[in-house]
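Consider the single chain below, provided in structure tokens and representing the form predicted alone.
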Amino acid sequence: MSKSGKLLYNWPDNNFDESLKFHDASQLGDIPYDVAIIGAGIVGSALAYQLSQYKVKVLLVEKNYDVGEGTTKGSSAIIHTGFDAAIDTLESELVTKASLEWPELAAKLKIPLRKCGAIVIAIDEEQEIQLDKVYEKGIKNGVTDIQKLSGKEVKEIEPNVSEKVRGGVLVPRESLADPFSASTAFSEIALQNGTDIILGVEVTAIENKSEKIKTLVTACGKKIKTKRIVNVAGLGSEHLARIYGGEEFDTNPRRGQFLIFDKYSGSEINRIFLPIPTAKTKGVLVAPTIFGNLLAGPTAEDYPHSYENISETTTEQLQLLKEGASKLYPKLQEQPVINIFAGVRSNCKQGSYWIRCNDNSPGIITVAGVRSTGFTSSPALARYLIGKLQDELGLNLEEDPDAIDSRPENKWPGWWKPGYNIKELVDENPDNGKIVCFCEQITKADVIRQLDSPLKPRTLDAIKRRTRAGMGRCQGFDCMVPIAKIISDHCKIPLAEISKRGPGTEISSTSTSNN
């Protein structure tokens, strides 16, 4: 296998891991980077790990303390089959690609999928009328396996759903899926190929745009040297873009409400729910979660980049959110709500997925405008991107054989295959029999393994995404603390200075004075 890839964070705590923080550039050594990826999304994560798979010296720079810290952690989870996409698009193209490479890919890097299947409902004269519309468009789109059913049949197959259902459009291959341990797994595969990552490092500046070799200049003051640039920094793209002169564009926080409902309403539906999409949203679905819960959202609200309080939720935007998803399943009104956020995507002005190659600097493409299906398209975008640094920005490629592109059997997550019922696993680590999250059923092993696991995971928000411990009914009220104790215990970092999501959360008020 190829040597593995550094692993720093940019952490001024001094009690944290001296191994693993950022101290100067030299840590890098002096070869400059064939390719920079500045934002570690679910995008520049399946980036990394396509080009791990070659011989080229690759680094991929987050701001946040962990992958998929963005926009990715607060999609839908769904894998879109691209039959609503607009029609020959690159968007479109891309979907429809990846849709059907997804559950071979998901099955190497281990993330849990299920294929589910969608149903797009029409509850009135005007919506079933737009049914024969988004029929069409599907098979235009290149998935014709979808199927048009009158609203006896779509009650036979589902039947809670509302009683003025006049029609639908089965969609099968629409999936859930795991997005966190999506972005995980991209990162650690390339990590483990020889890709330098960096977390918890902001881009402030780059000098010599416009020659070979440029220079990133970090907010602490660090300079690192590469080829090649490609901002796949989400709402920060823009605001990237500025920096480096590139081409304008226009792009916003849209923000998406969603409401989290017990694990017991989970059975009460089989398939997605979808409602008629309109020009600017897929609108409020209702669906089951690759987590055994339901899930109701989103909602579609713009911002400016100037507005503080874009990741809160709003009580009247989430009533509003109940009653349009309860108008597709009624018995929804009754469901307990257990938890409520807010995800941003980015909007772009110019359009989905708005990319720019040698964006006025040689060396440099711009990605903007991937938004609700990022995740679904992740690894054909990922390849797009990689023909174009070929065709367009001079990248040689030369296919490393060493190169791993799977993860063994030990890598799902133990929410979904557990080790606690099993004696030989529990008699091989007791660990795996010390259940810390009752809620769902985590084990003070599957803590950590994630924090002995290649990215080194060190926040309580990084913890909970691997492992789902904080998720369910109680939200953490009862686990938060247990789990920082295990971090702080095997990692050697003081109770109080365990952290939320990095430096500034941590969960003590004395330790900090931003929390």
Given for the second form:
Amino acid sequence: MSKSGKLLYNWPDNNFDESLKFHDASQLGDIPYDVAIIGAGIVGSALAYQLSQYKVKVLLVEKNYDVGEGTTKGSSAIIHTGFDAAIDTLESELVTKASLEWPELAAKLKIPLRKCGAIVIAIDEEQEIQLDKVYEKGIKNGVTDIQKLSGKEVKEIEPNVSEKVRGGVLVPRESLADPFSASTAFSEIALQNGTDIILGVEVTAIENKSEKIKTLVTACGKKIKTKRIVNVAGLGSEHLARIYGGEEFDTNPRRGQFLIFDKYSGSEINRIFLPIPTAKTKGVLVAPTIFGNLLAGPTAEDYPHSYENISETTTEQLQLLKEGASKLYPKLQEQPVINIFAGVRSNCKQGSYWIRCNDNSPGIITVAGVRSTGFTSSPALARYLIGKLQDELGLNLEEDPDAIDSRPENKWPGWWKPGYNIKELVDENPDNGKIVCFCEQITKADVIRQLDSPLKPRTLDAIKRRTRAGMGRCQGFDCMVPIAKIISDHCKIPLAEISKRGPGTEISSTSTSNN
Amino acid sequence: MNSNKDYKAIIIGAGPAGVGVAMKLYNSGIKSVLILDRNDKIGGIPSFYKREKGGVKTFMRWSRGAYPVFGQDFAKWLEKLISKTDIEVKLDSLVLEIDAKGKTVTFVNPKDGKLSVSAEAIIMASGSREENIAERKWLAGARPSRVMYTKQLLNFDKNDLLPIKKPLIIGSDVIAYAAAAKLKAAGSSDAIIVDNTSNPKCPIHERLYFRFWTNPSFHGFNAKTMEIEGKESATGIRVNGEHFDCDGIVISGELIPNSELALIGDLKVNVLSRIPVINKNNQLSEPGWFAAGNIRGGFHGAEWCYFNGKRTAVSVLKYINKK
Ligand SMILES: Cc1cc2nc3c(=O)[nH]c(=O)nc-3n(C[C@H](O)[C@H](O)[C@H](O)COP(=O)(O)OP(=O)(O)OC[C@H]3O[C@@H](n4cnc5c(N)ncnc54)[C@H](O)[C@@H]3O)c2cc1C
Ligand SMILES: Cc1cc2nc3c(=O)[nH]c(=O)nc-3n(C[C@H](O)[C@H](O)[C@H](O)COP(=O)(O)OP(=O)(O)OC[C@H]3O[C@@H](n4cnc5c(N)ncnc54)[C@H](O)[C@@H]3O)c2cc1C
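To test you: the structure above is the form predicted alone. What is the structure of the form predicted together with its partner chain?
Zooming out: every chain and molecule, the one shown earlier first.
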């Protein structure tokens, strides 16, 4: 088995595990990296995962205290087929390719995925006319298994659809997946294959950008040498590109708010309900989630980068969202909402999937505008970027025979395969029968297993995304403090220092970082 | 009577209501009783209100001449009642699902793993929780840390930690004023209490009672929206153009019944309010199923729930004896 990479956290206070602390750049050794990936969203993680299959020295840098905490955490969590993508674009090509490989990939990564299918629904005459276009576009995009349905046929397979339904297009392969585990799984495997990962580290400048060996300058003052840079910083990519003087482009954050409904609403519809898409967005959809809830959203609200409250939810938009979504599924009004959240896409005026190689400096790739389909496209986009690294940035790749490309069976999340279902597991470790999150029925063993997992997550949100503890109807009413206590006991961090998502977000105002 | 059930009665929840049911059944001759609770101790919500630092007596013993007690002491009293019987209690036992027709409950705990048990009568005494942010409908905004529900505040208590020094409380019923008193007693400043009503929901005599510890300022609104602020931890809220400062927020009160087991198990429950349909014999929509305490909806103090448990037990007895 190959050697694991280094995992370091830039965690300033004294209470964090000493062995995981990023004190000095020398901890990473003095050989320059072949590739430094900036941004551990789904795209950066997928790229690290695929590069880790080769004998190259790779660094993954992320400013947050967990992977996948940017745009990636707030999506509709659908693996698209690409049936509605703009024809003959890179986006369409990558989404279509990736959608075919996800079922096998998800099984390797141990990410729950369910092929539930989607229906594009027309509820008035004008929309009905558009269905033909939707169908033809799908066929042109290579999604040949789609079918046109009459209003009656839609009603038959989806009894809770609006009475006004006039017809639809069925897209059988649209799937639901766990968006939180995907970047975690990619990064974990990359780490195990030797990729170094540093978290809580923001890249603020690049020195010697025109030289063969460049230097990443970080907010925490450490400097790291690398031969190549891939900027997959999502919403931060434009800012970063300005720093190294890449070709100009304009992005802006586009907010998408969501409503999450309780589990007993999840079985009311079987497929993803999609409206007729517009030029701007895929529109407000209603969908079951892989977790068994029901989700409605997202809105599409454009703001400038200067807008401070971009990740906030607003009562007004959520109300409009509910009304909009009810047009497809009227019973939504009677369903209990248990959570609201906002995701933020990076919208690029120059077009989606705006990619520049040797972007005014040799050895730098800029990736921007991976707006609405990045979860799906990530494995294909990563391969595309590897091709560019080889062809245009002179990276020589030799396969690493020791590299792993999957996670073991016991990595299926507890909410998917509960340990308490197997008596032997409970006998072996009673924590498998000790439920800490009552709503989602998550055990103490699930939490500890995650704390001990390769990326050593230490924040409440990181544990929540991995286990689902706190994602249920009571929203942490019962379990937040008990889970903080488990992290505190298991990792020997004082309770007051346990944080929601890293330094500055401690759960108690008596934390030392507040004094 | 010949029955193939495991118990005469199973009670879900060992809070005031569940213990009330159990004691009345036991003292009336029903000895085959199982109580299941997901907590590690008997007593329900009161057991989280501790005595020490920050302790405030927020539970009224009306039957004993209206004198206030610590929740923890009320819980200990309940525990003592049970300890004098041979009623079976399984703690750390979360009921996962029920089968209404088969009168079976499935639970999980660290000792038995997952197990199903049946009874002639099953009583839901699973209490209530506070409405979450989304459920309040007019709360939105940022998602900083240090936005907590009252139960979380109580959980901190057990660890001798004061999580907020400058509190802002959203909600204005008794629980909110009790939280303000507790925080102040533990060393915080007087809380700001904010609600979407013109007057505090907490009745005047209870507010006067809590004056002994604290004099929180109340701000009532009739706002479409209230927004939580804070990039990292909570720094305040915005409402109708006003800003209120704090270093932590407690989302308080507005109880919503823990009736999801009933709902998923096909017993009739109002989906939005979560209030189960209960007939005048305290029965749920399937024969043999009953409900007691705050799962029935509304806000009731612990002693009321205990007595409601006893009253419900009378209906249970009638049902069992008729069979
Ligand atoms: C509302 C909404 C719904 C969506 N629905 C779907 C869907 O159903 N299906 C689908 O396939 N896709 C969907 N998407 C799109 C998908 O979520 C995105 O395309 C994808 O997450 C983009 O990933 P990323 O890695 O490019 O960006 P990110 O996840 O944002 O990752 C970039 C990372 O870079 C880090 N970073 C930034 N600057 C720096 C710096 N200077 N130094 C270090 N690190 C830095 C950030 O912290 C961040 O973690 C949706 C998106 C939204 C917002
Ligand atoms: C945060 C909060 C603060 C309160 N503060 C006060 C106060 O200061 N003074 C006051 O008089 N009243 C207060 N109350 C009201 C309180 O509900 C009552 O005092 C009383 O505790 C209700 O009794 P109960 O038995 O109906 O429910 P609870 O006391 O809530 O007991 C219900 C029990 O059922 C268990 N349970 C629930 N679901 C399951 C399941 N699926 N499986 C197994 N076990 C389960 C729970 O663990 C709990 O122990 C408060 C309520 C809340 C929510």
